[in-house]
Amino acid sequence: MRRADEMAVSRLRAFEERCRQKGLPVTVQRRTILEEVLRRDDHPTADDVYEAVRARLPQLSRTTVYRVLETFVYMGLVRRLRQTKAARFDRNIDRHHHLVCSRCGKVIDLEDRTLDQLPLPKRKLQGFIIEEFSVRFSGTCSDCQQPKE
């Protein structure tokens, strides 16, 4: 089994366990939406997820997808990225950073341990306590750098 497949199976088990702990039913809709997010590495929007799963679940509403994704964020199963025009969802919940294309909006994971070691301010900033951070770099992705034919 590939590492990505192992991770997905593990995360689906964690999902089922967290649902039981919170008293939430493990529905076909929730499971299908989570499977879709876990199989993707492109940081999909809620609309992207909706378009991808509606063939399998034709009765699924866009509102349900939004609600389920927000539930997953609350449960710690996915992260919401608000660094782009539309909220995107990230299957990688470990600390990592992002490259964001300012032309097409593409988001790319950036694993860099030196960024993880950036010193945080030791004092409270205007009463704000930093608990977690990630770095976002804006620029132009390789696809957008290619000349148009």
The other form holds:
Protein chains: 2
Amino acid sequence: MRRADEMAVSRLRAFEERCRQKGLPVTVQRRTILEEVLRRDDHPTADDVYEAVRARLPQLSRTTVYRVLETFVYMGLVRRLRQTKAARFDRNIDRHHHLVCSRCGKVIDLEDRTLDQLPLPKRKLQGFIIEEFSVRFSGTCSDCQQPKE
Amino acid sequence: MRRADEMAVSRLRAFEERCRQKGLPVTVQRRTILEEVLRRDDHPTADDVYEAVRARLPQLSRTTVYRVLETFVYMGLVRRLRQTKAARFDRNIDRHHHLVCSRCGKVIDLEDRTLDQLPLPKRKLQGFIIEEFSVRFSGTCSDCQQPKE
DNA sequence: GTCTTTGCAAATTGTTTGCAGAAAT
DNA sequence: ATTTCTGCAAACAATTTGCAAAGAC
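Can you switch from the form predicted alone and show the form predicted in complex with the DNA instead?
Let us now look at the entire complex, which starts with that chain.
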């Protein structure tokens, strides 16, 4: 079993655990949507997830996908990104950074221990209580560098 | 004349200059919308700008605001932020960072020379040609820390 | 006069809501 | 049995488009 699969399995267990704690039902939709999001590293939009999961659950509605993803964000299982017009969902909840292509909107994860160690400004910055940070690099991805057109 | 006003005046001149270079007409709408955006440091949405400018140009349409802001982004006069559901526009085009309130969505600029000096990863990172970067801190702003409710 | 922009209305895209029936605990 | 979820239809929010008239150069 690959590393990524193991991670997904343990995250699915954690999900069921947390549902029980909070009294939330574990439904097929929730499990299937979570599997899909954990499987992907391309930060799918709600609609991407909908299209992908519909293959397995044909009666699934777009509304449910939105609602379930919202629940996952609330539970801290996935993260919502707003770098592009449609929100994208990120299975990676650890501190990490992003490369965003300014032409096609593609978002790629960047793990970088050096960046992670940016000192979190000592607690209050302009009255804010800082909880997280991440660095966003923007530029042109390799696909978008090609086309002369 | 205050510092900010001087900046706005020179930016308005730069705008007219660039329009001439590119053969783009300088219209009342464009000048008025640009004045409004340069006046504000609160990253207004297209709709905020529309509401504000409508006081001076009552016949202005929302469509025009969207189109004009798009043109400004294209010309490099302002920057578009997508931290919240509706896009916000930022008059500050120099390298800077943001504090984003995770409750109310407010975005505050952060100037920090130390952060600016993060070494831009040497040219190609995962095939990307990096052009810019910025650090985004998220947390709870002072207004949102109060309400017990 | 020519070319681009503007305003309007309508279409699109992304997301949310109300409600009745279905599923999970 | 109780509570929460799901699907549907419809509402809503943000943004975009087609087209004729108006404005800038």
